[in-house]
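One chain comes next, on its own, written as structure tokens: the form predicted on its own.
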Amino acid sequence: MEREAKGKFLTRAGIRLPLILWSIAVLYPIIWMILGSFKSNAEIYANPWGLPESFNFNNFIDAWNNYNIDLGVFNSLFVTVLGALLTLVLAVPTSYALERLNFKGSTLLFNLYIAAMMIPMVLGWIPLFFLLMNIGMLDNLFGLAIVYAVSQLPFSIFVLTTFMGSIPKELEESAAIDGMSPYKILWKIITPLSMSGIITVTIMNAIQFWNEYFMALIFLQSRENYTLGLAIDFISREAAYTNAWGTLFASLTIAIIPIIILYAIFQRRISKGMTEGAIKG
């Protein structure tokens, strides 16, 4: 019994110790950055690894008022919300059609969507640049939101078809007998029963859009349209000459706090949704 208890303890320690070390390695830079956002430049240079002498919000005020980080937050929020909504508007009916409606070429079309997940998005940046320029949507937040939605469409369809495929067809057949149209069946029966998958897809897409940098860098040109990532990049270049490191740390803190809160709220639902999708698939 004693040997068995020691064996279990060593096994648990062997599993948990690497996880604890990995958590420290991930969390420490974030904590250091947040603490640095409350320090003056003098404190950052004199004691970069220590606690701030006082929790001063001047860096946040400076980033918000003087470096237009508020505009970056608004622009990122706009493209994130609009991109996530557009993705759902496109993905939900497409997933239903591919999963439930037997039409010629449906399997081929679904396989094309799955294959699109394997294509690096970087290959489409140059064609998309010229496409947006030709239709007058370059340097346009609405155009960027459309690009975001299209880029996440294959992933969203892949997840949602898995959820919709698990819904009993007898429910649709009963609704059709009662006179419901396919559109009403989709929005009143299939969509509510697929809500777990829809929430999972929406949250994961929103996190992706909020953190995205490279497409915004390519498709946005004027500073008033900068998303949060571009605004922070501008501050980082300014900090090299003005020593505004505290302001930079404050900007980064503003950027990550909403994502941390969002993931903390929906973490269980995301894990549950991905697990259910894997099991049902």
The other form holds:
Amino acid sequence: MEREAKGKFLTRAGIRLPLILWSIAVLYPIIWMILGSFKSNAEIYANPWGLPESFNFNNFIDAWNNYNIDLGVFNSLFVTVLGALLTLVLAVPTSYALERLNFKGSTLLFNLYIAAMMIPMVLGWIPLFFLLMNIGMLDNLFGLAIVYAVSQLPFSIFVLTTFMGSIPKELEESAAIDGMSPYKILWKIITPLSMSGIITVTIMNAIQFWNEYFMALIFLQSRENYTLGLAIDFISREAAYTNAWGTLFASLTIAIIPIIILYAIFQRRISKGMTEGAIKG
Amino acid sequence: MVQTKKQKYLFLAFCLVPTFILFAIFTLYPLFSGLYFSFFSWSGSAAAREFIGIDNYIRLFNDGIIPRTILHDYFLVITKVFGIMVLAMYFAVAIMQMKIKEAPFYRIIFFFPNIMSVVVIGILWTFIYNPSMGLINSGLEAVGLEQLARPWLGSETWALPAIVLPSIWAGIGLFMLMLMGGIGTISKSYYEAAELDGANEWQQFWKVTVPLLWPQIKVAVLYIVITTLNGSFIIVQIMTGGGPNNSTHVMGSYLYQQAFQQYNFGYGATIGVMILVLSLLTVFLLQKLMKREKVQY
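Any chance you could show the form predicted in complex with its partner chain after that form predicted on its own?
So here's everything in the complex, that chain up top.
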């Protein structure tokens, strides 16, 4: 009995080994990056992959004060919050209309939005660059937030219509009989009842906007408008000359902390949202 | 209160029109106007825009870098599909079949890189590949294989394969969860029946798990292909910028270089059209190729 248990334990251990190795492969670089942000440059050169001798926050202070990371954080927060709100304002009414109001062309419109998820947007970025320039929104965080919001519309509409489809129709019908206007139904009944979907979509969009790099690279130019990703990229490109590795790690850590916090709170919602978004899309 | 027709249409317009206008301005218009720009020679100023017909397309076919960028894109597609699918499948099957009790731990850890910024992933891995301080070279030296150590991202041969690894690293979790979701819906009785028929675990995997999991496998492969063709240039841009000597340029990073660094906006748009055509064509062919009769036991 005991021997059998031992044999089983060994096979299980053998199957487990790759899982454990991959966990280390995922965790070690991330933990190492966070530890690196507490090391002095001399320490990074002498002992790049070990533990820091002491935890000092000089790199964070340096990144924040001397490398525009403070601006990067505020700018990223600004486009993230504004972009996520704007996406909701645009996506919630449209999702409701597409899901619940029968009108000619509703399937066509829905498919148009969904098809946009598969189209490579790179092609559109060139005309978008000139469009933003002509309306004075180039190198402008408002402009970037609008572009972000519209870019996440298809995904948001897709997820929200699924959620709204599960709300029982009777609620709206009885509210309409009681004389509630459709605007009020949307605001007082549909929005609260699809809150779970709205939260999921908003978290996913916020992560997307916080992490976004390439559109910011194209549509922003002056350093005071740089989002966090651009500011970090700037430090990284300079690090070859300035050797400010500690500062670079500190700024990477600053970028990842909000994501870790969000993930710690909403882990299930995020992984479910992304998996389902991919499967049905 | 009965709504009048007019009120109904007004509400419908309220819901749909503002969103659609913004979508048309910021998504539809740029796409179509990108197609249109591809017939112009244009360095940015409105006055200098000149219609040149299909000259950009002729240039595209004669540009020696273009075939390389296409090749690099498909190299990434193929290595990522195999790398991610093999590992994600192993992890998913191991976790689901073994009923490992720390399964939530793996789920949480493996998925996390999926929501990390490409900037963070790219810079982190650039440092991992750093010739003097990086983890890879120090690791090789530590186990006595220092002759294998090399400047990974600075080598024309190794830079592109070096970019595959972080892409796989960052992608596994999502696809593992997708496959796990599929495995969870497969009834135990199929495995019991297969076992009675004397099928070993390997046969069970190929004869039961794979066919029944095919819808998820198909979606996962398509998703990897689409996101790679439409987005692989981001990590390339961060890690190598297309270098050394164009050895890592993919279509998107070459477009960025042509349009936004060398101000050949017309030619950039032509490259964009090529990306669109190739990506739609690939997805279409792949869907045909992966079509299988739905399995029912």
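Positions refer to the first chain, counted from 1. Throughout, rigid core stands for the largest set of C-alpha atoms superposing within 1.5 Å between the two forms. Since this is a predicted model, take the numbers as computed values, not measurements.
K.L.:
Superposing on the rigid core, does the Cα of I261 end up 2 Å or more away between these two forms?
P.N.:
No.
K.L.:
Keeping the rigid core fixed, work out how far the Cα of R16 travels between these two forms, to one decimal in Å.
P.N.:
R16 C-alpha displacement between these two forms, core-aligned: 4.7 Å.
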